[in-house]
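Quick heads-up: it's one chain on its own, the form predicted alone, in structure tokens.
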Amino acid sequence: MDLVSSSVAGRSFPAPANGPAADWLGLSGRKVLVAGAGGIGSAVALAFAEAGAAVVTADRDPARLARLGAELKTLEADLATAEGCEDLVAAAAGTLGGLDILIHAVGINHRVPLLDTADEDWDAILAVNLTSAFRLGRAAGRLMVAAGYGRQVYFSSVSGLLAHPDHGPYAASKGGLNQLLRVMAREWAASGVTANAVAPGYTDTDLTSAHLNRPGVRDHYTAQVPAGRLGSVADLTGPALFLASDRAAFITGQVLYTDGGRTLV
């Protein structure tokens, strides 16, 4: 059956009969900054590009950026400082001619009990996972609020809700991120800017591979997922595209758990 255009509250949502589903999301031509070129960031950047968006991907690791290929615009960036975050947003907006969408896919973890957590590890994890989100979101938010349009999507984690052992600073950073984006959403909603998160469960990524490959660990985590498997980065691109799309214009301040049911048990 052919899809047809619809209109709700005066807004038109065209749906081409023979076009790709990405057209339905209204992402073609959108200007996107993806911060982080790890497994999740790279997959999301490529998904936006396939949807017709103009994408800049940023990371401090040039090798990660090189793996994206020459067809995607990339920027080396150090997000450990306020200046680095401000400069990245300015550079991305200059390259793209504006900024519609910010994706924050930056994160580190160090799995040790709280009693063994060093101050420098706490500081580093909070700085990378939470402070960079605040600084990038603030810089992008200024542009988006002024433009009257914007989408910000952050990669959180089920650890922001569940009490996993050996995840103290990581869990604190993700719980803080969840609350930070709620305040962003509250303050910017009237300006047409949304802020949401995708919260993966146990997922095969650069960040988790070494831990998951330890004897028995993968089976242990898989047994806790009702879907019977761990997540993949491909499971996360659809939720990110949706939350960044025109279809999600009335969704803000939400954490979308993309976890195969892990948070249900």
Ligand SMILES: NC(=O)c1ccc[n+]([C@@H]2O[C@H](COP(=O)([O-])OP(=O)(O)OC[C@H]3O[C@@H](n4cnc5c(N)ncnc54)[C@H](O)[C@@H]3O)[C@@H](O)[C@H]2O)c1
Given for the second form:
Amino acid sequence: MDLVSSSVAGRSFPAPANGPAADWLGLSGRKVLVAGAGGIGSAVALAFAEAGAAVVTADRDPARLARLGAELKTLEADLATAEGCEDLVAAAAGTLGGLDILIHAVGINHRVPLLDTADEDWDAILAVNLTSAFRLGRAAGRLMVAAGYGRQVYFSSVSGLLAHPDHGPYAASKGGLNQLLRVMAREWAASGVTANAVAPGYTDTDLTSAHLNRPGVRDHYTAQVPAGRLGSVADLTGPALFLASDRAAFITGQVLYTDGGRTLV
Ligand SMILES: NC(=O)c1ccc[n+]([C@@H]2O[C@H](COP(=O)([O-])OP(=O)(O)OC[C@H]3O[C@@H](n4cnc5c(N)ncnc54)[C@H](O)[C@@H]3O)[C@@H](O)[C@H]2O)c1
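The form predicted together with the named molecule is what I need now, so please give it after the form predicted alone.
Below is the whole assembly, all chains and molecules, this chain first.
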């Protein structure tokens, strides 16, 4: 994450005089659990580390954890199970000495029409995308409410709002997630704990690349984005870190569409 300077359409903007050392987001020293070491989770974990936070990243796939490099703490966990979620939050809080921030970035999808969707696919997608959010959020929420501080940020999707064909269980999981976090937000607001979501449009990661690389698919989706391009993981780190920061203390229960305008059309 480059907080030093930025450029838009070839114009450069110098960093503010006090630069990144000012820790504008106040994330330095924050204790962060990132659930999911895929394309988005890895980028967010690295951005937190760069901002000076102490980060534990978890995934069921050790190969993805290994890609993060030795300097980041990692834990292997199957978040489709109750035990996996509970144990992960306890282990992360133990390792970090507490838990300030939970990022939920695990997800799976299986693109078939509803009439062909098997019970097993429905159950698997709901378990990973939605039930793990409930279980991780509840376990982290108990610690955060007791501590009187916390930030929870969930990766939702434009599919929680739009009716993409072949996305029945995925769309239901994201719509359910959006509503779950609104109740979390309401119940925990007085304890200094916020719950929000970042909702991306199509972003190139392992979750989407095989689909996007089919003939004509990438162009089809790109044409639906007013910004004229698909998102990248770098588009998502800033919104996630902001919602996890003290700057977002009065924002809770919100879904921040980070989609180049996809949900406007
Ligand atoms: N990539 C996109 O276009 C896009 C768009 C909208 C929303 N999202 C959401 O963002 C989040 C992250 O997606 P991504 O693009 O990084 O996908 P990804 O496939 O790159 O990463 C998902 C990660 O979840 C892990 N995972 C799956 N099941 C698990 C389990 N049972 N236990 C532990 N880990 C498990 C996988 O191993 C993988 O590392 C997901 O919630 C996804 O729905 C992604």
